[in-house]
Structures are given as C-alpha cells and as structure tokens.
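Shown next as structure tokens: one chain only, the form predicted on its own.
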Amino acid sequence: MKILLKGNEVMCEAAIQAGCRFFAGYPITPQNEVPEYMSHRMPAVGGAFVQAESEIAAINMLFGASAAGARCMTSSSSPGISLKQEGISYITAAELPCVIANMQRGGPGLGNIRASQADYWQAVKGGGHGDYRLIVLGPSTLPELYTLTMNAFDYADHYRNPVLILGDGILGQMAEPVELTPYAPVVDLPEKDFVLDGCAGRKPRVIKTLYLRPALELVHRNELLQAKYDKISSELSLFEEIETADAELIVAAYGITARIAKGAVRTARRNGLKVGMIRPITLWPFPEEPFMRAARTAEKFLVVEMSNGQFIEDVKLATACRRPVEFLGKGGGWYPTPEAIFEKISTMCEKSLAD
C-alpha cells in the first residue's frame, strides 16, 4: 500500500527500515521534518534520538555510535554540512560506516531556503581536510530517495565508509506516493570486527586517525584508503539513461533537475528533436561509461544544474571534452523549468541545423 509522505519523512522511513537506531541532528531548514520526524519515531522502534547543541557535536556522536556498532545518520542541510566536515573527515579516516543527508538550500553564506545543488563539489570532491571520499546517491523521486536511503545503510558496511544523500529543498519538502517496502540488504553485509564493544575474550581494538610515527605510516594508511576508493569506482555506478540509442543531443541533469529535464526530452521528442539523456544516480562514483560511450555518437551535451557550473566539470572529464559541453544553470535558488530546458535544447538544435 503506498501512503502519502514528505521527502524528509520518507527518507526517515527508510532508515529505520534498513535499521538505523541512532540518530543526531540539530534543526536547518528545509530538512527540519527530518529530526523532528526521527524524535518520535526512533524511541518507537528502540533507537535513540538526540537533538545535539550543533552541527559538529552531531556529526562526532556519529562517529561514537558506529564505532560501537550501531547504524546510524545525522542529516543537515548547506551551511550545517560545511560544520560537519572535520567531523566527517574523521568518520572517513577512520572507516567508520554511516549515512548523511543534506537537503541543500541556496548559497553562499545563510543565502535563502530554496532548493539548490550548489554543495555538489563539497559533496563529491572531500569537503574536509585531506584525501577522502564519499560515496554519494542522488535521488530524483520520493519512491528512489526511499530505496537510496536504505541501500546507503548497506553500502556504508559494505565498503565502511560514510555514505551522502545529496537531495535539496524540493525533494525534502514535496510529497508523494511511496509504498513502504521492506528492507532486504543489497550487498554483503561484513561482520563488523571493528566494533568497540568490550575486549572480554579478544584482544583489544583501537579506532583512530592520528598517526604520530614516522611519516610512511600516514602513507601507507592513505595507500590502504585509496585502494578501497579505487575498489569502489570499479564496482558502484548508478545511473539512468532515457533515449540516448540515437540522440545527437544529451541533456545531463541529476537529482530533482533530472525530473524537471525529462519533461523537456519528452517534448523535444515529440518535436522530432533526437534528444535523450543521462542521470547519474552515484554521483560519487561518477559513471563515466555511459557518457564515454554517448560521446562517440551524440554530437553536443547540455548540462542542466542548480548552481554556477559544478557538476559540468565532471561530465566534461567523462566525455574527455570530445564534444561542446553547453549550460543552463544558475547558483542562489534558481529553479529550471521544462520549458526553459527545452527552449535551450531547440537553440542548441537550430544551431547544429545552421553548422
């Protein structure tokens, strides 16, 4: 049965589907139903909830409670983010496995509560200090932000990293109909020999991310992490392709853009416009392949983003710059709609035609 529920809400859903019992967050709009959703229904199913004095103290009790075994999340949204990343820093060093959301809002600064993807380079490139990553999903619907949601849980244990849903204003706040299924794991799920749990029987275990030895110790700690993020992008790539077989076009567009983009490839089809497109689901790991190989056929690409330019860098990477990259995108809570993106694509197209 599917139920009527916020993107926030349904996000919640998931977690505690997939068994997250501990969660901490502090209120930013528009992700405010997150923490307040959680605060009742996490003491239900016999989690704990804590709503922490900041942004930074949340993110640390993430790092106590996985170390201690539990599944857990904190979610915020832009300037909340950017206090958690020393903390996230650390999570990542250490391996310690956990969810993050951010809902993002326009920036920079406090800048407004509309929706944006202006976090998308913090997001994807190691908003903290040092060589890390993050796997990152990128939701368009309400029915995937919920299945994201608890396949992040898995693949956080299954490759002990911390995981990134990078939604936004519109995903948090709209509603739709999602059936609540069951949660059944996506990955193997490893034992987590790495819990501090009492050393009764073995031998004792440390979690740290302070190496004060000689400086080949912090290297071949970064050797070890590199290779497992190397691991990841040879296994984990998500992504969506609509019409692209014979397109001349491709718009390229994620998260709730991609929703708005897929009207405008629609009517550009229906106008004998040879359009398709590409929505990238990992955004970290980024599917290189699908563009790779729609470079050698499609002859241009538009990128469609809430932001000043960021995530056209990486489609530029994945193409290798063998075709003209085009935009439509502005940063501060700018908002595509269908008919702006196809007007962009039908230019676009008479030009090709006038080549």
Partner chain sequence: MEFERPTTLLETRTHYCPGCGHGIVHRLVAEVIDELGIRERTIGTAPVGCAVLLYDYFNCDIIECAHGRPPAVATGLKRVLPDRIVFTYQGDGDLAAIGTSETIHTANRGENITAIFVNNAVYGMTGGQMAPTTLLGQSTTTSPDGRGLNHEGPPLKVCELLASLDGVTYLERVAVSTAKDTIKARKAIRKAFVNQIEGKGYSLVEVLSMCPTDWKLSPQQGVDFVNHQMKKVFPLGVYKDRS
Given for the second form:
Amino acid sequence: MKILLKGNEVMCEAAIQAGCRFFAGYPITPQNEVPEYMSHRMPAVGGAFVQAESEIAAINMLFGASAAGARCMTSSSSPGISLKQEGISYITAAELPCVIANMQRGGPGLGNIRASQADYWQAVKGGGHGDYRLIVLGPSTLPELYTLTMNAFDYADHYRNPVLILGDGILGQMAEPVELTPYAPVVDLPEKDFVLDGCAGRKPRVIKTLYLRPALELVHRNELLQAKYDKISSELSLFEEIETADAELIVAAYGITARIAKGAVRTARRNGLKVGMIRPITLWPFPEEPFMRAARTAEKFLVVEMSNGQFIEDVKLATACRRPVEFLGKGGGWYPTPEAIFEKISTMCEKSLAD
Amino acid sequence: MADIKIDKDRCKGCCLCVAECPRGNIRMAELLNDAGQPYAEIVDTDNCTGCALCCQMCPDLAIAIGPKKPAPDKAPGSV
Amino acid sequence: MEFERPTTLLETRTHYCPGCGHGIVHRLVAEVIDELGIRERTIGTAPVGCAVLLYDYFNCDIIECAHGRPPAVATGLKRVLPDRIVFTYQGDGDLAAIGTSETIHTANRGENITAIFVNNAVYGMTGGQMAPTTLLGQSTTTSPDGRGLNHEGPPLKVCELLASLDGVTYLERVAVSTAKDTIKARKAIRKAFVNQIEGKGYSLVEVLSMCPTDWKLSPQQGVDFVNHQMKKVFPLGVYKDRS
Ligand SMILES: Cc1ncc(C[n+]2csc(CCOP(=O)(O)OP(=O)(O)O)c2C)c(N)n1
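Rather than the form predicted on its own that you just supplied, could I have the structure of the form predicted together with the partner chain?
Now the full complex is given, and it begins with the chain already shown.
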C-alpha cells in the first residue's frame, strides 16, 4: 500500500524502519518536518529524540549515540550543515557510523529557503578539516529517498563511516505516494566491536582521534583511512543511465535536477535528438565508469545543476576533459525547467550539426 | 607508625606533601630520580601516624600507606 | 589509614606538570568509581585540554570529544544507554568558553550525567592563555597586563550561572589546594555520581585546581594562589542541591 508523505517524512520513516533509534537536530527550513516527525515517532518506537541547542550539539550527540552503539541520524539544511562540519570530521576520524541529511537551500550565508544544490563541494570534497570522505547519496524521487535512507544506515555500519544524504528543499517538501517496504539490509553488517557500553567482561575501550606519538602514527592512521576509502570507491558506485548507448549528447545531473532533466531528455528523443542521461546516485564515490564509457562515444556533455557549477567539476574529471562539457545552472535558489533544459539541448545539438 | 612508602620514580618533586605533613616528616631527597626530577622522602617512618594528608595532596599517586602495623609491644604472641 | 591506588586508575605516570591539580582530581574521580563499584558500567568523556589523555589513565571506557562538546557527546551516550554511568571531565576553556552552550543546555535539560569541571583559571594545554575564569588582574599570555574589567570582563562563575537553571540537580564548588579541601572534594564528587545512579539528574562539581606552570608559580605558590586568590572570587560551597 502506498501512502502520501512529504519527502522529509519519507526519510524519517525509512530511518525508523532501518532501526534508527537516536535522532538529534535543530530546526531549519526546509527540513523542519524531520525533527517534528522524529519528536513523536522516535519515542513511539522506544528511541530517543533530542532537540539540540545547535547543529554543533546535535552532531556531537550523534558522536556519543553512535559510540553507544545506536543507529543514529541528524538532519539539517545548508547553514546548519556548515556547523556540523567539526563533528563530521571527528566522527569520520573515529570511524563511527551515522547518517546525516542535508536538505539543501540557497546560499551562501543565510541565503534563502528555496531548494539548491550549492553544498555539493562541501558534501563530496569534505567541508570539515583533514583528509576524510563521506559516502554521499543523491536521491531524486521519494521512493528512492526511502530506499537510500535505509541503505544509508547499512553503508554506515558496513564501512564504519558517516553517510550523507544530499537532498534539497524540493525533495524535502514535495509529497509523493511511497510504498513503505520493510527494511532488509543490503550489505553485511559487522559486529560493532567499538561500542562503549562499560567494560564489563572486557578491556576498556577508547574512541579517540588524537594521535601524537610516535610522530608518524597519524600518517599511519591516515593510510588506514585512505585504504578504507579506496575500498569504498571500488565497491560502491550507483547510477542511472538513460539511453546512453547511441547518445551524441549526454546530460549529467543528480538529485531533483536529474528528475527535471529526465523530462527534457525524453522530449529531445521524441524530437529525434540522440540524447542520453547519466544520473549519479552515489555522489561520493563518484561513478566514473559510465562517464568514461560515454566519453568514448558521445560528442558532448551537458551538466545541469542548481549551483554555479560544482558537480560539473567531477563530470569533467570523470570524462578526463575528453569531450566538451557545457553548463546550465545557477546558484541562489534557481530551478531549471524542462523547457529550458530542452532548449539548451536543442542548441547544443544544432551546434553539433553546424560544426 | 605507618607503613608509608614514596615511589620516587612517580614523584615529580612538587613538594605539596612536604608542606602538608603535620609532623614535618617529609623532605626532598638530595638526589634526583630516574626521570631527573627531585623527589620526596620520608624523614622517619616511625614518626608517621598514617594520617594520609600527604596522599590527599599528591597529584601523582606516589605515596602509598599499607595496612596499619600493630605496635611492636602488642604484636601477636607477645602477650 | 590505608592509602592505595584506586583500580579505576591505571599505573601509568601522568604527563601533568609537577603540582598540577588534574592528578588529584583524577584520583578522586577514580576512588569514587571504585567505591561505588561502577567502573564496568562507566563511560567517561575526555575533553580537549590538558586532560585529553584521560584514557591513558582511567581504566574504563572513554571517548575523546571535540573541544567543548563533551556534554553533547555525553547526552548521546546516556540517552542510548540510560543505565550506564556517564561523566564529563572538562577544563574551563572546554566547559565555559567554547562549550558554554553545550554545558548550559545539557544542564538545563537535566541530563542524568555527572560533570567534573576543573577550573584552573587558565588555558593549560595551549600554554597559559586567558580563560573565561581568569581572575581580574591576572596576567596570562593573552592578557599580559592582567585581565581587565572593561575589555575582557570579569571571570565567569559557572556554579552561580548554572544555579539559576531549574533543570539542574546539584552544583558544588570545591578545591584540591589543601588536604582538607581534597577530602571535601571527594565527597562532592561522590554525591554527583550517586545522584546519577539514583536517576536524579544533572550534577556538576567545580574543582578549583592548580596550574603552577602556566601561572608561572612554584607548586607551593600555586596552592597559595588557589587558597588566597581563587577562593575569594570563586567561593566554595553548595550552589544547588535538589537531590
Ligand atoms: C576547536 C578548537 N579550538 C582550539 C583548540 C586548541 N585548544 C586545545 S586545549 C585548549 C584550551 C584548554 O583549556 P582548558 O579547557 O581550560 O583545559 P586545561 O588545559 O587548562 O586543563 C585550546 C584552546 C582546539 N583543540 N580545538
């Protein structure tokens, strides 16, 4: 049975289904439904909900809750995610699992409360200090948001790493019928042998991120982390491809933008234009393979994103700049329409004919 | 009389015990310990009542007091 | 009177300077944990500050937190594991500057945890900069002419501040600058842990403590500084007891 929920609520329900039993957050539009929903659902399933005094406190509560062994989650929107960066760096360094959601809004600064994709760099390149990686997922529909949120908890536990759900204000606010399928793990879940629950019957455990001595201990720590990130990169790559086989033009987009762009790609096909699309679902690790493949056959790429051009850099890297990559995007709460994308596609295709 | 011992290698020579001892029974040794720090020593074990005020002030847990020894004249079997 | 190392403290020699109060406070906390028989269900949070290496000395589970965040981390731990004993151990920079917000809100939510607050009127670990608790006129590396009323403002009084919060259960300010004070400090720390065991809510014990190195004093002068200067500004006593 499908039920009609807002994206923010869909995400909460998925978290609950996946066994999330600790939530801490601080209100910020456009994700207020998350703490609101969690404030009644969490206690109902025997979990804990804390309205934190700040996003800094919320992420640090997760540090504790995760150390205590709970599946835990926090959510926010852009300015709040900036505040969480300190905690994210620590949690990543301590290799604790948790799930963080960013329902992005326009920036920089206080910005506005329209949807945006301007936190891409912060999400996939690391907004906090030190060499670390987050697993970043970019859902583009509510059913996908539901599944990916459940998967996020599995990836977090499997790799002992925070997972970021990179959504946006539209995804959080829109309502769509969603089938609330029961949770089933998608990867194996190792025993949590790091949990601090008192040292009865075992040696005391320490969770720490300070490595002073010997001098190169932190170098070694970094090598171990990098090895883990390499492993994640080699194992985790999710993407959707639409009619790329014979495409001359590839549209690249993620999240809600990809959903809008899909309409434009269909229109282009109906008009006889050889257009395909690649939609990364994991934004880190970035799915390079479909881009490398497409760069061999397609003539050019079009990146559409709701920012001034962040995601485009990864597309250029993945295609090794072998093909021209054009851009359609703006920051500050600008949304692309299917018409605008189709128009851009048409111009690019005409240009190819003229070349 | 108390079974008091100062572990000279734990001692960092802060002297807080010296000042605290109500009987003036702790002093700084003339030598340095293995860490190269001055350390405290008991002047006269027999003069120690085992009040443990020195232990209360020692930041380094360098002073230990064992279970009270019975006074020699009341030692078991002496009656 | 027998005096032995509490089993909650490892044998490791601490990295603290001669005459530093952290060693005494460690011992008091460890003795209380021993006495209450809670070592195997206790989780400590280490601060950023001189006490960051808490886990090198304590024989129980410890999580090292970001600077000022122990109260938030402790909240997460305790909400997930309400039957475990969770304590924070923080300096004045950690608790009363960068972590003021976490401290106040954790206290006001009445989280059932125990906070050990070591007030040494200075930032120890970073080399003696001004702390929120630095005394007026006290010179530090960032207040070389002495803390001034007009620029830096008067020292922040944590017990007095938290006493105004209805959510708080127990607040006491103690010292470790005389043997007598130390014995009293142990009682206060014990009470702060017992409150948690009995589910009574948030307890904080502020401990006036010595930092002779960064005060540029000898250990004996350090003790005198606490006794004659700090106690005047930070009077000892119970600031709140709803237990
Ligand atoms: C975010 C952040 N800011 C600053 C520091 C540097 N720092 C480390 S310890 C410390 C002050 C600690 O002072 P206090 O909390 O009073 O503890 P003490 O060392 O005196 O025991 C500072 C500022 C840091 N580690 N992290």
